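Below, in structure tokens: the form predicted alone, a single chain.
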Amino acid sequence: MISKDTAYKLTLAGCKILRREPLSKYCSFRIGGPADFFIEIPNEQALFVFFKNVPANYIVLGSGTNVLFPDKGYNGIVLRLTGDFKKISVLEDEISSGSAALLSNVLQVALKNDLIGLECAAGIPGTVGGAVYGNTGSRDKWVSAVVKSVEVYENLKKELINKEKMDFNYRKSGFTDCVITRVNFSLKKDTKNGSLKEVSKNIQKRLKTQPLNIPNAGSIFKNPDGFSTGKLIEEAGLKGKRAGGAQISQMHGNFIVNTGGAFSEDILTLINLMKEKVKEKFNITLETEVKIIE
């Protein structure tokens, strides 16, 4: 898939080449087998002499927070970025981040800077393109809110995308077919000095409320219009049911946890059993948020 002379160049470039790396390194489930090839991407120039010479078939990677990989792996290639794109700076009141910084770094970042806006990331782990990419956020209140501008990479081309042109949803960005490098977020400054307290606010919300000392993958599902999934899972009686190693958490009946050797397998037996008991009792049809790589 990756030849001598392709692994040369990118190699040259400052990229890090892994040949069946184990996916459970860099996954919050601590579940998936090898890929065929784990390459990490420095900068742009490398990331572009990677879309030159190396074929489509291949995944992005952030921190692995809302993913789950096969027990047998991935058979392609998987990309990670870091290096340059985990910088973050700051100009008035906006606050420009590399894909692959952590947003819980960003915030950190506004927060030093009087920055409001981002609040509701406090807790949520993962990077910034993947928060964006999935739009991530509180009940209420999403990343989107705060959003520019987007830079992507599709294929060889740049782009700069402003927010009028983007297409955010629920849980969604529009962001599909691109590779994201670069988010710009615009801010406002924290005259009330209010921000510290609702991030604590937030934090302390999810610890009480979500099972973040065991390995998980976040939401499981995405929240019906008008509904809970977690209250649904838990009036359906499916709270503390196993498969394997997997336990659908007691705390939270949106969460799946992995007690110790689960395998993709468990998680996917749950997966299953939750949507069914959930059809069956409410009529409604649940929609994995989790990405489920095959």
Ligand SMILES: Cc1cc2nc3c(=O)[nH]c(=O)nc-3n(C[C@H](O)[C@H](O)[C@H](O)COP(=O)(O)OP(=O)(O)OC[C@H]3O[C@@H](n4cnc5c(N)ncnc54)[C@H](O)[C@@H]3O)c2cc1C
Contents of the next structure:
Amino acid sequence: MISKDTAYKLTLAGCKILRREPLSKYCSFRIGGPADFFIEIPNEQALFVFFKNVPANYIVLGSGTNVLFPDKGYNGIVLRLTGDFKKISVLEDEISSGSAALLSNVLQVALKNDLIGLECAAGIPGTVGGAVYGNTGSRDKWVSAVVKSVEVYENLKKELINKEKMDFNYRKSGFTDCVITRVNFSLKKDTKNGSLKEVSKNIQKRLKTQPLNIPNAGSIFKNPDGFSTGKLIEEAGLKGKRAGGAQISQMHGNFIVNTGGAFSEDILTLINLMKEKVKEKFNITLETEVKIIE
Ligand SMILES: Cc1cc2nc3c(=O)[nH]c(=O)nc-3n(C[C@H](O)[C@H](O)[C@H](O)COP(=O)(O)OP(=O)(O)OC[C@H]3O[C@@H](n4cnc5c(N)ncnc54)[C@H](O)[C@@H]3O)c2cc1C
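To test you: the structure above is the form predicted alone. What is the structure of the form predicted in complex with the ligand?
Shown next: the complete complex, the earlier chain at its head.
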């Protein structure tokens, strides 16, 4: 899939190429077999070399906090942006961030510069690219509210897309088959300190309601209109149910935790159980939020 010649060109461009790299190392579930190739790309020139030389059989990974990898691994290339793609800069009330920067770092920069608008991101792990891809946020406040434009690569074609052309909705951005490389946020100047209070309130709430000290991938399912999936799962009597090393969290019904040695199959067994029981009891079809990679 990657010839010696291509590997040489990529290495020369500064990429790091790992063969049969276990994906469990790169996701918050700590689950997943090896990727055929795991490639870290440090800057735009290297990304260009990648697109020029490598066939389109790849997936992009951020911090891996919203993915479930298969136990057999990934038969293809997993691409991760790093280096220059982590840079963040501020100009007046705008923050421009490389897609590999952590969303929490962008929030910190916003707070330091008295810029408000990103409070819904407080306590959410992951990169800026992953956040925009999945329109991360709380139930009714999403990062898209402050996105101004997004730079993407679709193979060799680079484009800066303005918000009006995007298709944001609840946990949806409309971005597919592209690599998000940069996000420009448009925020508001506010020196009243209200932002810090909201951020700390959001973090306190998470500490009380989420199993943050056990590997997990956040909410497994989206919330159906007018319902909380966590409550539906609790009312279906599923909290604490186990499959191998996986367990539906006792703390939050919409979280599955890896209590140690869980396989992807164990997580999928619980996902199917949750779907089935919620359908049976409430006639509601749950839709996964976590990205299940095949
Ligand atoms: C404890 C915990 C709490 C969480 N709470 C929330 C919450 O409150 N709200 C919420 O919305 N989410 C939540 N999540 C889920 C997760 O943190 C977010 O979805 C996060 O934005 C994912 O970012 P990531 O970098 O980890 O993406 P990844 O998991 O690495 O990837 C997710 C998807 O984005 C794509 N992607 C990533 N980067 C790029 C890129 N540069 N270009 C193109 N595609 C890309 C991937 O291909 C994949 O399909 C939580 C997770 C955990 C573990």
